[in-house]
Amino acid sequence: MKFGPLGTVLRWKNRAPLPSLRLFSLLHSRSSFGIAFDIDGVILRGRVPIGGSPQALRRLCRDSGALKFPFLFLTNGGGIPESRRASELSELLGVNILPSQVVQGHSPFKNLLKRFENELIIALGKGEPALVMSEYGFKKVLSLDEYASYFKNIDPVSQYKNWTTEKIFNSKANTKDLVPRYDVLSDRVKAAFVVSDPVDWGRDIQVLCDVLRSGGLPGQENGPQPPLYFAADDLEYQAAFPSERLGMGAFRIALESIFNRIHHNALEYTSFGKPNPFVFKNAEAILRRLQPSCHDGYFMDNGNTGSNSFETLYMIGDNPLVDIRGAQKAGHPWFSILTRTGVFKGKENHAEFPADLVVDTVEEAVDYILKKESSF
């Protein structure tokens, strides 16, 4: 081999990698595995940390407190925006975590506002579903709280609920008279959107068979069913009380069995939320985004979603019906893990959703992760 003067190797050590070296480089950097956690029953019981979720969560992050591994939080739950959320969970678990890393049940409704981002609609649950609703861009959103207020004797027991009606009338102070923000008595409401889960059950059931069965305007004739979305369907779900609770699934069914007795017409609409596919795949897609170089913490992220696909996806939940069977439907790269903090407590893996791998906490789910993913 025959070597140039002096200069010409000085120049050629001091240039810069050549792009395919500093590409394979990067390609190779990157994690090839990713984690979504469930939160109730998975990292928190009510709002106290379980199984060592804060110590597990650690682990993923570097010292700096930026991602060391591609990890986000995959609930059904929801009712506030998904800023105020990560800042909970931030505080809970003293981790860092991005608005980004938090997905809730109603995420998806993003999705819909093309479609009815100028039109009336309302939003029902616990929390703030229509701050969340403004926040995702409706322009024209009311809360079922308040849209039911400008209707009267709409709910007829209201009288028994001074806790309620104390609510809606200390967020008009100084008003009289009940005014509506947009034109309730004749504009139509062209959708409704469960965002969490309800409060008032019969409130809620009566109000929504009202607006869905006379085709979006409470006293009229028969119409035309608006569209009505579920940011969830699950049965029960794990809280702060020892048992089960009824969950958004619960509602439905009884909003469903109540509307098919009294209307010609079945009710119809569109859940999301674990297990439907929809959302692995679009945790998948967040996931990509959030995958960190190994070089000092920097996000990349090139647009090229093939060129960074991961080897396995770990769903990290408690329960199987919604958490495992979700994976399950959304097959590869997933990997499901099941704990035994929330819904799921049995000695041994469900009998009709088993998971890959069933383990006690989640700091056990996270170490035998990192165990097995010990090349990085």
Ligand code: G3P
The other form holds:
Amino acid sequence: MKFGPLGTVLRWKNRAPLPSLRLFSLLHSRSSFGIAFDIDGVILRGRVPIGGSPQALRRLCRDSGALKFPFLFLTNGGGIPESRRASELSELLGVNILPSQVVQGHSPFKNLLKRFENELIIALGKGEPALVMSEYGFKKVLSLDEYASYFKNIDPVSQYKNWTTEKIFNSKANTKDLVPRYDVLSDRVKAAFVVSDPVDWGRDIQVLCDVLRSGGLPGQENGPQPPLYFAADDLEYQAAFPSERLGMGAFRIALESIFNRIHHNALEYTSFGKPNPFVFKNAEAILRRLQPSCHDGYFMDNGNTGSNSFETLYMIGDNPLVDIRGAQKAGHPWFSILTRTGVFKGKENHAEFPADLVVDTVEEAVDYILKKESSF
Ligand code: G3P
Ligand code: MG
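Alright, leaving the form predicted alone aside, put up the form predicted in complex with the named molecule.
The next block holds the full complex; its first chain is the one shown before.
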């Protein structure tokens, strides 16, 4: 391996055939490495593949479409169920992606099912946050859009908005008496989940402040704050615009600053997503399950917990504060690779959270990994 200034690794120019990838060639039953790909700024910008991502991913799959090496997507984004994200990625990238290969910021919310399964909860963010939570099994979930629509005048500037919000009512055909699906005017919200990047920040901050300071019933006296969960805490992310966009972390700061000014108790919340080490532990467990289930050398989601541990797990990301910091916190066997296709655009390595390797694109990262793994 050749190292450049500040730990950057000089790129190999030529692609050599990969004669013997370690353990895989020995056993035809497991890989000694796995890869976690960040999505925004590494694989896609908006809906456009970047950095040679389709070619890179194809190198990890067999012609049949089955996995050659275990890999998954570890994104702080979301807003649609994992199964739908998997089909979307398969279509955009031209490789077959299983739902179990998609871990989104909100995926760990399913672990809170036991606590809130039958409680009234609200979910907000772009896409279909309520559908995401319903698919996780939550029974009484309303999107913040729908929830707010039952409170007349809760948004004092709604008449100035030239977009419309959809109301879903439990109405019989042809009836004019529209009834909310849950008794939102007396049933307290027990928890609020920020599933994906909020769309209408002003309205969402207003309604969240109402829900959180009233103890779950807007317009009522102050009460104990219901739990608030964020899928991630990214200050910025790349997206399709040339400069970074404000992410869920920016929304959290805005909400927190305002809430703490209008309420005597500071906002309490829990943020999921990278860089939390448990996200990487969970990714490792999923990658183990993506190991082969038989000795024909084919990798698939076999549903087993998998006992073999990896020698190296690669995290390929564009955001030093989130992806690289997360892999660093997670420690062995994580190895971080920073691309220049997203949030990070520096020439050398990131000063505060230097990656183990810096490359221009995800294609270079995969090339590096396959060469390194074949040399053992
Ligand atoms: O909204 C998406 C963004 O916060 C991060 O996405 O794929 O870079 O983790 P990703
Ligand atoms: Mg990213």
